[in-house]
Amino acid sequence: MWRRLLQDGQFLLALSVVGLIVLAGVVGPRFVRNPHAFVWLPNQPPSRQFPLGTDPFGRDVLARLVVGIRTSLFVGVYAGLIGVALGVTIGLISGYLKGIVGETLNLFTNLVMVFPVLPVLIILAAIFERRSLLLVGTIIGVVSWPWAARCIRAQVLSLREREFVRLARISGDRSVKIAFLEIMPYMLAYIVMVFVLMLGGAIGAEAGISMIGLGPTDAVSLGNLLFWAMVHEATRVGHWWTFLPPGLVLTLLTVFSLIMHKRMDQIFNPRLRTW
């Protein structure tokens, strides 16, 4: 199944333009200007000495780009990560214990589920008065992980009744190591599917709760950007270089997440397999 993903092409291509994507956040920020400093004039359009110009304060929007795309896919895999990790763990919990303890999981997961994610984020967001890019990483993948929990919880109630899950009860494993050790492991296609989701959604939330003010503090981000091209209103008076480049890899990096994720479903999924 890896092999035949990576021979296709729409995988290929999505991997490509979220690749140089990650490669200009990650190579990029040590050639380029110190993002904060006031270079030139304020509000210049792009020329050859700034390729995408300046902001209202003087700074190189170029430099403020790159190193935007790094926080922004920080922030993306940290919580990504936090959330699989609550996800996997509460799912496996969930699916493979029976009684109490799974039911009590199933319903702590029910809900999480419901809250309004967006709105949870701004409340968490707004309580504190300095936010640093581990914070607003964590609050993002605490409150992320409840469908992934559910999709694991469901792979985990078809897979534990198979034979080598009833072989590993007959030898006298624990039901902990059983779920981690014996389960988890014919999962590891699904869970890196649920990472690729979760990164693109955790990099939409942090600019969404960015272009309302409540993102990192101190930091340049791809929302911060967004936040402070409408702040000076940059839609209404032409200022396109301050806006369209930062919105424009926030829309390539979550649509080509989401297409990564389509195609590794059709292909690891037996059921919407078309071969």
Contents of the next structure:
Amino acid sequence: MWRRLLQDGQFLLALSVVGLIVLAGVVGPRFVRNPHAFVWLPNQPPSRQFPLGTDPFGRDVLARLVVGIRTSLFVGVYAGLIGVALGVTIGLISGYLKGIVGETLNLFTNLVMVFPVLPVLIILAAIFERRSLLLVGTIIGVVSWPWAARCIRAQVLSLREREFVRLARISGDRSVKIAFLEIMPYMLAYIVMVFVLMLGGAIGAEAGISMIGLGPTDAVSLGNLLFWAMVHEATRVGHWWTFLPPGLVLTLLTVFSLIMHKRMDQIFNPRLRTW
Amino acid sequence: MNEAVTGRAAVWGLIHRGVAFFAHPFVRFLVGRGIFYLLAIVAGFTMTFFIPRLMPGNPVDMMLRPAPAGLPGLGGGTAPAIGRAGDFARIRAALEEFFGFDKPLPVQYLAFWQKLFRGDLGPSFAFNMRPVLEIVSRALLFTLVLVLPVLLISFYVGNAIGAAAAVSQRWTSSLVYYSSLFFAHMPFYWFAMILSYLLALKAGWFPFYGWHSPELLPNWSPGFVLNVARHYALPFLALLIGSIGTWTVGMWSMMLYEMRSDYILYCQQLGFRRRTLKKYAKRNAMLPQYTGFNLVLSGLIGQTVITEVVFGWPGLGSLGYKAILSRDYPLLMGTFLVTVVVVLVGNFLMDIFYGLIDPRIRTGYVERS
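Structure of the form predicted in complex with the partner chain (previous: the form predicted alone):
Let's see the whole complex now, leading with the same chain.
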């Protein structure tokens, strides 16, 4: 199945776009100027020397973009891991345990899910005066797990009736052990897909709260770049190079990680498989 | 004697009818959803009560943080530094007493609900101690004026485009799909900035900021309404185009799924016209789209909140932004509570509507999970 994935044109295209952006974020910061330093005249349009121009403080926009990608990716991965861990744990337990525990967890999941993510993030982030990257990542992860839990639960509900699970139950294994050691490995591909989707969502969420000035206070992120472009009224003075690139990178990252997810789903999910 | 018997029969009849009413699957469904959303509201309000209190320090500390210069707020930039050393502590203590933070937690919690039932969300510092509820209601109006038309129009247009593109076999069809995917997943506020650059700066058709030109006073004259409409256009377009993308993408995949299903293939064998097939498939593909309303509403509210800030449209988002900047804690909480209530009420209405149009729920054939 993995080979089939590597022959899929759309998947490869998506993988390479996401890969390029990740590469820019991971190794890019080594090759650019100091993103915090005053390096050239302020508000200069793109030129050969500064491919994305400079911002109102005379800083190199390309350098800030590359560092912003790194920050956003970091927050995305960190929040994604927390979200997946929470979602998988809660989904597994609520799906595997019938009775009061499972029902309560399911109700809890549904309750958290009806709340709009962004306002909740805003209210949580507004409490803190200083917000480190880890703090912002944690907040996003803690808020974004419910849909993952629901997807995992749906899978568990069908898997729990399979023979190998019954066998484990007959041989007297404890429920927790069955859920995590028998059922979870069975869903690994699915969990990877959930993570890919969660990553895109978390990066978008970070951008959203950064955009109203509630993002990490100790780093430059993509949302942060948009925020400062808005504060400096970049659209009114026509400095398109300060707001176009961060949003474009954000969108491409989300769209292509979504396409990756879709193609993987088409291949790993037996119900959608067309071959 | 005879009258007593008929009286008793009438009472029994009423009880019977009452029981039958609550036994009806649709009523049970409604009551279940109602209880669920009440629970959600209680949970949400309780969260807004506890979170700030479980944090180190308390909301008073947050209010007393210096606000950025030029913005109203209790922190008032350098206010604590001007007075004598003891003043700051006195202000802090007075504020704690005013908000009741010095009382035990259960007492505070009860008082919190008591105030909520009276519609008292506290005073706002950034707006000269005017009641939060009054300020938030006005902002809510501005947000709904933006969200509701966007939601309805994008639903209609997006589904039409999605259905048409999914069955068409021309190359434009995948172009429509991929551009919709892009529109659906871009940050709407970023698109708003691009629109602002292209249509307000380059073309000069629309204003950049606010909900009316500063030299005009709000009234109902046609000139003023036109002025507001021009301010309304850009935030509306930004949200609309993004939302249309969202619906188009959803409809596209549902249509592809339906067009592969057995009944369509059978009709195809029978030689039905393509237009007829599309009509049949669309009716079934629409149903899951209605359930998407809840999710889209939640997402759209989030995007609207930020897009409002970009354009200075005086809705809940701009209000929350102002509250954050001026450390106006009661205003921030009030804005949040109202936003949550709007989303939950919207969800509830959608559930009812969905129950009405889906015959399986209406007749109690299945319960929606």
